[in-house]
Structure formats: structure tokens, C-alpha cells
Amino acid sequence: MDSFIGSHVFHALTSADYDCIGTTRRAEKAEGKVLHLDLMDEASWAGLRAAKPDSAIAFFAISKLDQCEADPASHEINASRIPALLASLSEGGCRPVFLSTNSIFGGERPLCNEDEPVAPLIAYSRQKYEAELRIQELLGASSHAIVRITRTISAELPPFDGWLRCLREGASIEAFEDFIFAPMTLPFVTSGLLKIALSAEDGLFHLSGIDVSYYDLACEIALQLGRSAETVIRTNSVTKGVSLRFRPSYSALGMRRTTALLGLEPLSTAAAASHLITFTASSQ
């Protein structure tokens, strides 16, 4: 419940009448169906174990790239404690679903499929890959899924909230042409994770959008709102003085195994733009 994606998936599933339990690291926020969970304190895991969930989707992790580089606790939590908790839940009959990252492939090869070799270049992706291996070691043949995902976007998050507001007001916007990502929306992620969690299929899965620049996504949003692509002004990270610790040449994942087993396909750029527009329209 402390992560953006996790809180939205929890609310989406409870709104659809699924019996869900959430967790929070903040004890003061724990009430009702939201349990306190401290990954560094195994005593706090008792409540979740006692609930005996059929499946558990692990949204919790330290995901800030700089923190993973500098803070030794990030490795303990991401690569050790999370696998240990999921193994503990598995002993009670739970099917764990671990969220990993597209960044474990290094970003220099296009459309890496589930069975292709990894090349983690940064601390965060190395920790995620270590966690994958540890989960496979601890759970063995027990039912579990590892899901590598690309970036989840929302009309509530920058820069997308600002883009939508300005375009609707008739103003121009700026967007980077040199940032490549593979955007997925909250409805797509929620439905995909639910299908994986409820399936009888185990192993590695991928959920992905399509590689696109911020500029090209902004143009697609503008066109769907009835504005000209000329309202989107090209800019780049050099001009704006923006640097990133990890800037992949390719972000999208291949989904060959996931598509074959579950019928899930990558989210198109047009669908990602439509979801953002629909979300803000329904919220107004």
C-alpha cells in the first residue's frame, strides 16, 4: 500500500470485489484489510502468514536507483528479505508473484524474451536479479511467478498530468525526444498481474509496453485530444540539463512466453495514450 502501483492495484481489485489484503510499512496506517509489514522484522510477518492468502503480489522494494547504489540496506531488503518473506508465505500454500524489472537486461538489446540472458548494469537491477535467483532457489517446484515489467505511467504522475492539463487548455507542451521507455498504464498492469496471479502457470513472465520516446507519446496524446502534433515542442535532456543514472537504448520486453501461455500482448502506444486520456476524463 506504500507504493504507487501497489496501492492502485489494491484499490482496483477491492473495487472489483476481490478479497484483498494490503500491507504497509507504516504502523499507523495499518487497519482493517491493511496489515503492518516490516521487511526487516520477521515478527511483523505473522499477520500476513496467518491470513493465508491464495496469492501474494510483491510490490514492496527499494526502487530509487541512487538509494540502491548507496544504501547497503537496499541489498538486504531487495535481494534477501523479500525472497525470504515470499518463501515463508509459500509454505502456507500461497502463490507468490514477484515483480522484477526490465532493467536486468541492460537496455542495449531490443525485445529480450523471458528465456534470454540478463546483463544487469546498475545496483537496482542486480538486486532484482539476485532476488529472482533466490526465489527460484527457495521455492523450487512450489508454485510462483516472476514478472518483469516496464514503466507504469498514470495521469496522476508528472509529466503526464501536466501534458494533459496544458493540451486541454490549448497550450503547448515540451517533451524529451531522447528518453526512450515502454509505458504501461495502471489498468493494463492490474489486469495482467491478476491474470498471472490466478493462472496455473509458473516461472518467468513479461509485461511490457512498446518502445517510444516521450516526444512521440506526447504527440499521440495530442492527436487523440484533437490537437496538432505541432503543439508538442521537441526538447532533449542535454538542453534541459537532465541526467539519468540509467538510460537504456531499448526498454520494451519481448513477451513470447507470456503471450503463448496467457494470451497477453504488449500495450500499444495508442492504447497507453487512450488510457491516460480516459482516466483524466472520468476523474473530472
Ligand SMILES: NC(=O)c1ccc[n+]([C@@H]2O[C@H](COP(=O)([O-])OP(=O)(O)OC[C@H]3O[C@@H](n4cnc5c(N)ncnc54)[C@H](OP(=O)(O)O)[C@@H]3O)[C@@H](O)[C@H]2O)c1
Second form
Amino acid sequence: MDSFIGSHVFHALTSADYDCIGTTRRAEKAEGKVLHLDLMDEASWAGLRAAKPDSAIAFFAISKLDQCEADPASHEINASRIPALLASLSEGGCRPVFLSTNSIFGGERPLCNEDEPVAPLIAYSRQKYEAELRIQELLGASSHAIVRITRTISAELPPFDGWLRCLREGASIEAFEDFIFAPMTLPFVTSGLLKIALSAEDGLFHLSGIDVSYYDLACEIALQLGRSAETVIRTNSVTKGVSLRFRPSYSALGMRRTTALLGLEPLSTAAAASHLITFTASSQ
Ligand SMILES: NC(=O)c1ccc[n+]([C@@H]2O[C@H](COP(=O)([O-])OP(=O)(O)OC[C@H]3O[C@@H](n4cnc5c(N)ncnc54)[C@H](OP(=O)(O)O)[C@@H]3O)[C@@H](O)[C@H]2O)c1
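Got the form predicted on its own; any chance of the form predicted together with this ligand too?
Below: every chain and molecule of the assembly, starting with the one above.
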């Protein structure tokens, strides 16, 4: 429950009266419905196994791209320990849900669907894909889901926090026109993951936003706040001297199977902007 997405999901489900257990690797934070669990210490998995959850969503990861390239421990956690924990929970009758990433498709083909071939280019994506294969191998026909997701954003994360503050104050902002992503918001991801976790459908699922540049998302937010699109100034990574380890041409996923089985559709850019605005407005 210390992860960015996992902590939101835990609090949202607990507030909605779901019987929900969280885990933390920080022993001093374990209390009540939050159990101590360190992936590197197998003995610490016993508490969660004993709780016999019906389903378990794995938010664990070493998710920093540079750390995955440089630190061999990232492979151990991402590709080995997480599949082993999920297999161990599955033996107790739990339905595990593993979170994977759109980056396993490499970013050069638009709207890859659940059954399309992957092309992982960086260590993080290779580790995530290896974990998918290991989970399929270990769990076989036992109930489980693998969910590839695109970037999740929130009004508390940079640069969105600064955009919202400046636009509300009437100031202008700069946004990259050469960064493409497919933003989803925490409420959208939470409801999608809950639907997948509670469903009887197994296998591969995709949750996605729509491909958009930072600049175009910033313009959408400005317009929804009643500001002119001219308050958003175009910039780009070359001008700003910013380089990224992974810069896809396409980020959004096709959701053909997920839509057909569960009725879940991609989050529109307008809805992503609206969620960001509503979240900050309601928390002020
Ligand atoms: N956020 C996105 O936009 C996005 C996009 C695509 C896929 N995903 C995937 O979705 C999942 C959730 O993403 P996120 O952004 O919420 O991840 P995150 O904030 O990086 O959280 C990862 C969590 O894993 C925990 N962890 C690492 N090593 C551990 C260990 N040895 N034992 C127990 N816990 C350990 C971390 O604990 P500490 O807090 O103690 O370090 C952290 O809470 C991840 O699998 C990620 O790869 C996320």
C-alpha cells in the first residue's frame, strides 16, 4: 500500500467498505488491515497467505527505468519474486492480478491489442514481460489476470500539480509537444482493476488512455478551466535539453479483448483532464 497506484486503490476500496488488506515492507507501518510483506523475505509472505484473500492485485515493482538497467536486484524482484508470491497465493485459492506495462510493446506500433506480439526494448519492460511468462507458467490454468496499463497521472504529481496551480492563478505554462503518452487517472485505474479482479475472466487485459502530447493535454485542461489555449506555450525536449530512456511514438493500448469481455473502454483525454481538475478542486 506504499505504491503510487496501490495506496490510492487501498484507500478507495476501504472507503467503499470493501474488505481490503494492504501490505507494506516497512514493518513499523504494519497495523490492522496492513500486513508486513517484504518480497525478499519469504517468511514474511505467511501473513498474507493466512488471510486467504479471494483476489490480490500486485502493485509491487522496481519501476524506475534507470534502476532496472543498473541494479541486478530489480530483475530478482520484478521477474522472480513477484511471480513466486503470486503462485504461492494462488495455491491458497486466491486469484492474483499482475500489473504489467504498455512498454512491453516497444512503442513503435499503435494500439497493440492483448493478443499482439511484444517487443520489450528496455530492462524494465523485459523484466515485466519475463514476469508475465513466469506467472503464466507457474499458474497454468489457475485463475489469474495480467493487466498491462499505460501511464497513470494525478493532480499531485509534477508537472500536473504546477500546471493546475498556474492555470488557476491565471499564469501561463509550458508543455512538451514531443512527449506522447496515454494518460489514465487514479479513479479510472481503480475501477478498471476492481472490475478485472472481481471478474471470472482470466488472461490478458489492457487499461489505457488515448495518445496525446503533454501540450495537447495541457490545452484541454486550460480550456476546461475556462482559460484560453494561448496560456499554454509549446516547448520540446530538445529546447529544454531533456532526454528520456524510453520515448515511444505510440503509447496507447488497444483494448479489444478487455472491452469485449468486461465493457471497459479507454479513458478519453477530456475525461482525464476533467478527473485532474475535479480531484484538486475537491481536495482544496
Ligand atoms: N504508475 C504508472 O503509470 C504505471 C504504468 C505502467 C505500469 N505500472 C505498474 O503498475 C504497478 C504499480 O505502479 P506504481 O506506480 O504504483 O508503482 P510504485 O509507486 O513504484 O510502487 C512499487 C511498490 O513496490 C514496492 N516494493 C519494491 N520492492 C519491494 C520489496 N522487496 N518488498 C515489498 N514491496 C516492494 C515499493 O515499496 P517501497 O515503497 O517500500 O519502496 C513500492 O511501494 C507496478 O507494477 C508498475 O510497474 C505503473
